Each structure stands twice: as structure tokens, then as C-alpha cells.
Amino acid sequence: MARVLITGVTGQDGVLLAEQLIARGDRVIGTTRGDPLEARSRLSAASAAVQLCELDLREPRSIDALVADILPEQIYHLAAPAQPNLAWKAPADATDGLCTVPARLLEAMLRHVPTAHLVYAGSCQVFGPDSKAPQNETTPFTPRTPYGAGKAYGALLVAAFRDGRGLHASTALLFNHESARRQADYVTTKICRAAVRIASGDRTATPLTLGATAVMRDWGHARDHMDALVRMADAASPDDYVIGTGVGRTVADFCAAAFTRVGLDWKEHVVHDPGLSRSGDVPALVADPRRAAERLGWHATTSFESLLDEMLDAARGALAVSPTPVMR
């Protein structure tokens, strides 16, 4: 049984990661900024054994004190601003959390548990509009957003502590990953909920308005991505890995698939508004996960169709509507 620390444990990724670790017998301690009692309601039944600690990661001494107290054998740093685009609203706060917090965590690890294994949840947002898909571990970082810049700094910092101080510290460059636990303000959840509402006959449902529908993304299941993080932490040697399915689909493709599975033509219910497109959007973000396959034995195992079905079922539950026939 390993002692494991997960920052941001009540988010989508944290819950799914905790489920895997608890299932194999690890003791999991997770941090949350809010009231632990309220945060516990966001856990799943399978992750209920997590020991929650209320912690503001921005407090200089809090991370050091926590690491010194629990002496974790594995550390997963997942905590970050919830949505990449929201970092534009408060770029200083966002980059402070993305840059300073990893530094404090790595410093605490070096001081108290230098033999622990750390995995940092990086992001494909480190790649800019000029990068060509598929992206791999050698693709240059050219971010064009505060979020991407902060994640790039975090990944470089992890590499610096790994190479300069010998820590077992790795970065997972995570491409888009979804699940039934994905928040309502993400485009994938918006698409699934709109499809479910319209298919249920909700007459108040307005057409779904989206920005750039031609951008391509690599959508995988968050549970598969968290399995990759566990393999990275368990590996004998640290390294950085691109984590994704290797299959790219446009936002339009995602819409078409979701609406088709509830018996609708997406073009009749989705409105394109170019004004909603984000500056700095990368035309195509698609993973080249060959290093993870070769060194970790990792492959995405959940099909895109199964992921969609899970998200559509979650949308029905959230909106309390009856199931509609699924097109297969």
C-alpha cells in the first residue's frame, strides 16, 4: 500500500485517478480548496475512501507542511484552473497557480521525500497554432494563451528538477479527455446536453451556438488518461509522455456523432458563430502516443462511441430526461 497525494482530487481527473489507486489498495490523500464536507459530495462511491485535506495551494507554507506531514510515496499534481480559456480573464492569478504551485510542490518533494515519484498533469495547450499534428514529446512548446504558457513552464520546471536534482518527476502532456464527470461549461458537455434536450422534445431548447467547429482535437476517455499517469508514477525511470488516442476529430465531427446517436441531424440544430472563436486556437491537436505505448505499454482502450454514450447518458441524468434510441 502506497501513500499517495493528489492535488485537485475532486475534479474529473482526480476522482477517476483516486478510483484506480484505491482499487489497488493505496492510501489516497487529496487536497481541496473548499469545505471538505462539500467537496466530498463530488467524489464517487469508488473514491469515497479518499482522505480530504482543505488546502489553499497558493499559501507558501501549506504545501511544504502537508508533504512533511504525510510523506507521500507518489504525488499527482492535477490542480489547475478549470478551463484553459478562463485564464484570459485573470491571467496573473492563473499563471501564478500554474507556475508557482508546481515549484513549491517540487521544492517540498526535494526537501522531505526526494525518493517519491511525481507526475505533473500537463496539457496539449503548450503547443501553439504553428505546431503540426500529430504532436509528440519533441514538438516545441509555442503556447499562445496564459494557460498554455503556465503549463509549459510547469513542464519545464519538472524537467529541471528531474535532470538537475535527480527527482523522479514526469509530465503527462494530456490531450482532450472527457467522461461522464466532465463539467457543464465544457463544449463536449454542452453538445451532449443540447442533443439530449432537443431529442427529448424540449421546445424551450434553442439551437446550440458554437464558435470554431473546424478545429481538430484528440478526444479520449479521462479514465484511460489517468491509467497513463499511474503507469508513469510506477515506472522505474521518469520521463515526459504525450497522452492521447492518436485520432483527431473536429468539433463538427463531435457534433455530428453526438446528434446522430440520438437520431438527429446536427446541422439542423447547431449554429456557427465565428465571433465565439478563441484567439490563439490551435487548428489541430492530435497526440502521437507511441512513446507511451513503447515504454509504458499504454494504449487508449475506450472507443469514441463508448465515450459518447457515457456522456449522453450523463446528460440525460443531469437534465432528467428519458433515453432516446441510440444510433449504432
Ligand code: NDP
The other form holds:
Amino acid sequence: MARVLITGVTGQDGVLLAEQLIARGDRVIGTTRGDPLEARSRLSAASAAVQLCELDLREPRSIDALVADILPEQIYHLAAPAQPNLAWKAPADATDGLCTVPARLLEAMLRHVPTAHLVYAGSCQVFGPDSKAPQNETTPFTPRTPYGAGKAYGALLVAAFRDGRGLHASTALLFNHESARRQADYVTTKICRAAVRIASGDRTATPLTLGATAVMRDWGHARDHMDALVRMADAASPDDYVIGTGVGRTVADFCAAAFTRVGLDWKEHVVHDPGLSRSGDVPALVADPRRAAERLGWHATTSFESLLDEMLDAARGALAVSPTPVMR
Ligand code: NDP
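Moving on from the form predicted alone, please list the structure of the form predicted in complex with the ligand.
Starting with the chain above, the whole complex follows.
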């Protein structure tokens, strides 16, 4: 039974990661900025054994005290202002969360638990618009957003503590991953909810307006990606890994698949507004996950169709809509 610390445990990834670790018998302590009672409502039945700890990670001494107190054997750093577009609205705040917090965590690890294993949730947003897909561990970091720049700094810092101080610290360069837990303001959830609402015959449903429908992303299941993080933490030696399915689909492809599964033609219900395109959007972000396959034995196992069905079911639940037959 290992003692594990997960920062940001109440987010999509934190809950799914905690479920895997608890299932194998680990003791999981997780941080939240909010009221632990409210945060507990975001956990699942399978992650209910998480010990929640209310902590503002930006508070200078909070991380140090926590790490000194629980002496974790594994640390997963997931907490972050995780929405790339929001970082544009408050770049300095985002920089605090994305850069200072990992620095404090690595410093605390070096001081109190230098033999622990740490995995940092990095992002494919470190790759910029000029970067050619598929991206791998040798693709240069050329971020064009505050979020991507912060994630690039975090990954470089992890490598510095690994190579310069001998810590077992690794970065997962995570490509997009979704689940029933994806929040409402992400494009994938918006698409699924619009498809479900329109298919239910809701007369108040308006067409879905989207920006860049031609951008290509690599959408995997968050549970698979969290399995990769566990393998990285368990590995004998630390390293950085690109984690993604290796299959690229455009936003238009995602729409077509989701609407088809509820019996609709997306072109009749989706409006394209180029004005909504995001500054710094990378045309194609698709993983080349061969290193993870070769060294960790990791492969994404959930099909795109299963992921969609799970998200459409979650959309029905959120909108209290009864199931429509799935169109294969
Ligand atoms: P979520 O937004 O679902 O969860 C992140 C958690 O971090 C939140 O639950 C929140 O917990 C905490 N948090 C949010 N903002 C801050 C902040 N400013 N400072 C400290 N803590 C904060 O994100 P995911 O679970 O999807 O992502 C997990 C990690 O993986 C993030 O670091 C994200 O950047 C990274 N990632 C995710 C991708 C994806 O497709 N999901 C792709 C690439 C990278 P609370 O409010 O309880 O404190």
C-alpha cells in the first residue's frame, strides 16, 4: 500500500486516477482549493476513500507543510487552471498556478521525499501552430498561449529536477482526453449536449455555434491516460512521455460522429462562426505515442465510439433526457 498525493483530485483526471490507485490498495490523499464537503460531492463511489485536504497550492508554505506531513511515496501533480482559453483572460494568475506551484512542489519533494516518484500533467499545448503532427518527445516546445507556455515551463522544470537533482520526476505530455466527467464548457461536452438536446425534440434547442471546426485533435479516454501516469510513476526510471491515441480527428469529425450516433446530420444543426476561433490554435495536435508503448507497454484501449457513447450518456443525464437509440 503506497501513500499517494494527488493535487487537483476532484477534477476529471484526479477522480479517475484515484479510482485506479484505490483499486490497487493505495492510500490516496488529494488536494482541493474548495470546501472539502462540496469537493467530496465531486468524487465517485470508487474514489470515495480519498482523504481530502483543503489547500491553496499558491500559498507559499502550504505544499511544503503537506509534503512534510504525509511523506508521499508517489506524487501526481494535476492541479492547474486547466482550460487553455481561460489563461488568456488572467495570464498572470495562470502563470502563478502553472509555474510557481510545480516549482514549490518539486522543491518540497527534494527537501522531504527525494526518493518519491512524481508525475506532472503536462500538455500537448506546448506545441505551437508551426509544429508538424504527429508530435513526439523530441518535437520542440513552441507554445503560443499563456497556458502552453506555463505547461512548457513545468515540463522543463521537471526535467531540470530530474537531471540536475536526480529526482524520479516525469512529465506526461497529455493530448486531449475526455470522459463523462468532462466539464460543460469544453467543446466536446458542448457538442454532445447539443446533439442530445436536439435529438430529444427540445423545441427550445438552438443550433450549436462553433469556431474552428477544421482543427485536428487526438481525443482519448481520460481513464486510459491516467493508466499511463500510473505506469510512469511505477517505472524503474523517470522520463517524459507523449500520451495520446495517435489518431487525429477534426472538430467537424467529432460533431459528425456525435450527431450521427443520435440519428442526426450535424450539418443541419451546427453553425460555423470563424470569429470564435481561438488565438494561438494549433491546426493539428496528434500524438506519436510509440515511446510509451515501447517502454511502458501503454496503449489507449478505449475506442472513440465507446468514449462518445459515454459522453452522450452523460449528456442525457445532465439534461435529464431519456436515451435515444444509438445509431451505429
Ligand atoms: P480539471 O479542470 O477537471 O481539474 C483540475 C483541478 O485542478 C480542478 O478540479 C481544481 O480542483 C484544480 N485547480 C483548478 N484551477 C486551479 C488553480 N488555479 N490552482 C490550483 N488548482 C486548480 O482538469 P483535468 O482533470 O482535465 O486535467 C488535469 C491536468 O491535466 C491539468 O493539469 C490539465 O492542465 C492537464 N491536461 C488535461 C488535458 C485534458 O484533455 N483533460 C489535456 C492536457 C493536459 P479544486 O477546485 O478542487 O481545487
